[in-house]
Amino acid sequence: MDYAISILVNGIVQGSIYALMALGYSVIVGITGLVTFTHGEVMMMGAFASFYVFELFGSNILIGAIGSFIVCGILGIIIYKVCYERFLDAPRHIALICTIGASMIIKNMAQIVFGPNQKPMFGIFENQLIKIGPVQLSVLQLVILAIVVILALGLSLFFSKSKYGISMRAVSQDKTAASLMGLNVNANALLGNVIGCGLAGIAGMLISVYYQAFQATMGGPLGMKAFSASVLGGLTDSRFAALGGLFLGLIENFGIAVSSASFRDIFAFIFLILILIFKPQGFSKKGGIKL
């Protein structure tokens, strides 16, 4: 009992993590419109960047988030500009072709400059464990969940509250009418594939911190991970999507604990499979970003 509840712990902890990296996959498919395949390599970006901000100013979690979203969002401009700007009214596998080449040059660059070896990270916290009832977690564990829920919440007030992210839901539904209505559409899906970026940046560092390893191989999983759960909101819906990177975190973690660890990857795919061919338009009734 008490294994099947430290799997179920550590599932959910996991797919708390997965559920952020489908939230900014989101994001960016909801308002620009384009698929992108530089998502996993703007996470292990985030992953390199918060262990250079821990190197630099202390093992301190918050200032490792927010260097990881200011170096990614930056990342995420230059993406924006290389691989969306010129191809917003494009046929879309212009675009798609254009995130591969992306994520290529990104994983070869810090394969050179940063070696292809795996790397430790800092360990954050102390193992500290905390007894809820039957259930234990340790302090790392509650402050992921903890994160990923204030940023959850956070980015859902954003869409629905500010002036900025109701123009970014605009811009999501129907890039004509917003342009007709005087709202600049490059500059939203500017900020919104940053958001989204700066957001996958944090669960790069999340993820590498949760294991205490990374490298520069790690985003091509990721960005798959990401995706198999983003279909599951039809890659717009970020609620649902949200749901799919929690009940992948959570299939990971019972197909291993019946099987291998090895084959934990192999899960993912096994989920995108499953949703494409049982429902491949996702959850969401309706186009645009949703939270």
The other form holds:
Amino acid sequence: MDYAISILVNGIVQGSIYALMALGYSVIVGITGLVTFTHGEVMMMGAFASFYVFELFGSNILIGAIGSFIVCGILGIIIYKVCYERFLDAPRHIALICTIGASMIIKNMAQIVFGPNQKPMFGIFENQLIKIGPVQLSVLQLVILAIVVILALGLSLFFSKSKYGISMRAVSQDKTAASLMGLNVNANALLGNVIGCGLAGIAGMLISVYYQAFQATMGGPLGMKAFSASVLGGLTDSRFAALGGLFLGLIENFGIAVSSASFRDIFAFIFLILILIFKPQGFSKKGGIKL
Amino acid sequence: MSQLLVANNVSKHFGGLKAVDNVDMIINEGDIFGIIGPNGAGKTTFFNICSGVYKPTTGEITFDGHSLVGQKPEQIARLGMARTFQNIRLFKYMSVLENVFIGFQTKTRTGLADAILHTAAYKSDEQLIREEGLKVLDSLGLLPFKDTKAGNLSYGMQRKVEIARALALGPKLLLLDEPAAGMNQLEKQELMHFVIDLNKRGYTIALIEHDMRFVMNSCNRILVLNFGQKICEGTPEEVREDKGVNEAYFGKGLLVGRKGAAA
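What I would like now is the form predicted in complex with the partner chain, since the data block earlier showed the form predicted on its own; can you produce it?
Below, the chain from earlier opens the complete complex, with every other chain and molecule after it.
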């Protein structure tokens, strides 16, 4: 019983990180209307950014989060300028192939600059366990959950209440009509991309802190997991994407429990294939980003 | 009366098709300007050129003293030209009030930094938008539907929301693309009076419409297009008497042809 609960807790914590990745992913796809394959590489850069922030400013997870958000936000601007800006009206596969190229460049540049080996991440928190009834979780797990919940709520508030959120939703639904209403489509799409990439950066930091390790090639499977989770919401519905992330974390952890840890990624991709076979349009009605 | 929108020799060619061919037009301030013509005459294309969706192949358009050639749609919207669409293009998954908020975006001055820091200026901006938005909805009788998703409203209502969204821009010129399409006679009557009322409140309006009763009773000047070319421009009376217009709508020598068939 205790074993099952601890799997459940691990699944939820891991799932919440996947949910954060998927949130960023669905914001980007929702706003630009184009699929991205740079998301995993952005997360990897977020992990590296947080590592150097920890080294420079000390092991504070909030400073790390801000640092990786800023670095990945800037990376988001570059990716937008290179892969999206000229192709918003072009056939979708052009931007898609462009993002694949960009992801290869980022990954290989990172391997050249940072080296290809796995590196240990700083331990941010003492390995202390908190007991709440039958549930046991570490301080780190609690902090991860708190960060993800706060970010998700903040994002939801931003999109439903602020004028920038409302304009971005308008742009995601109909770019022509939005521009004829005086909205700057390019600026909104850029802002959406920056937010999505920034969230990916924080997710990258959390996963590297959680695993206590990171490396230049970690982006590939992570990007695919963000994609798998977002597919549940038809790529653009953030609520379903977050749910998909949580679900993915649980499936992985229960899957590992009955098999072996080296099969971790298999469960994510079986999940992806099953969704694509039985519900390829996702569980949400199409309608731009929703939160 | 000053000239608000001046189109000079405007053409738009799609490959070999001359969708709009050498059209001149002047809309004066205070006009209700009607554009009519058979299907495929290039009316909507002409609107799209004016609002910046298409770039004209040749020609020059000036709006309120600014040249519109090379301007992006959002810049033109900010100069004070708002429009509705023939096939409704509301933000379907947003509430009616949020749709109208979008129209007000051009008027707010506060930037992203204000939004993040939640400054007083930002809060008063949001407050202002909300009040003005409710006012616009009220004037169109849409207040009870303010929280309904725009996509769930009836067709006639959606047309009204589109007009409300365009009015929120505070436009100097309002372009209405077939505002009465799909409405019954009663709704058309109501809409016509609403348009005339808007005009009295100071809005200059240009509209495309197929319903002749609507156009003849509301517009003070009418432009007739056929196969992309201007065939007539003038007051409703002049247009009604024009031979070219009758030919465009009813065909040349139709009666003669019939006689021939009978014999």
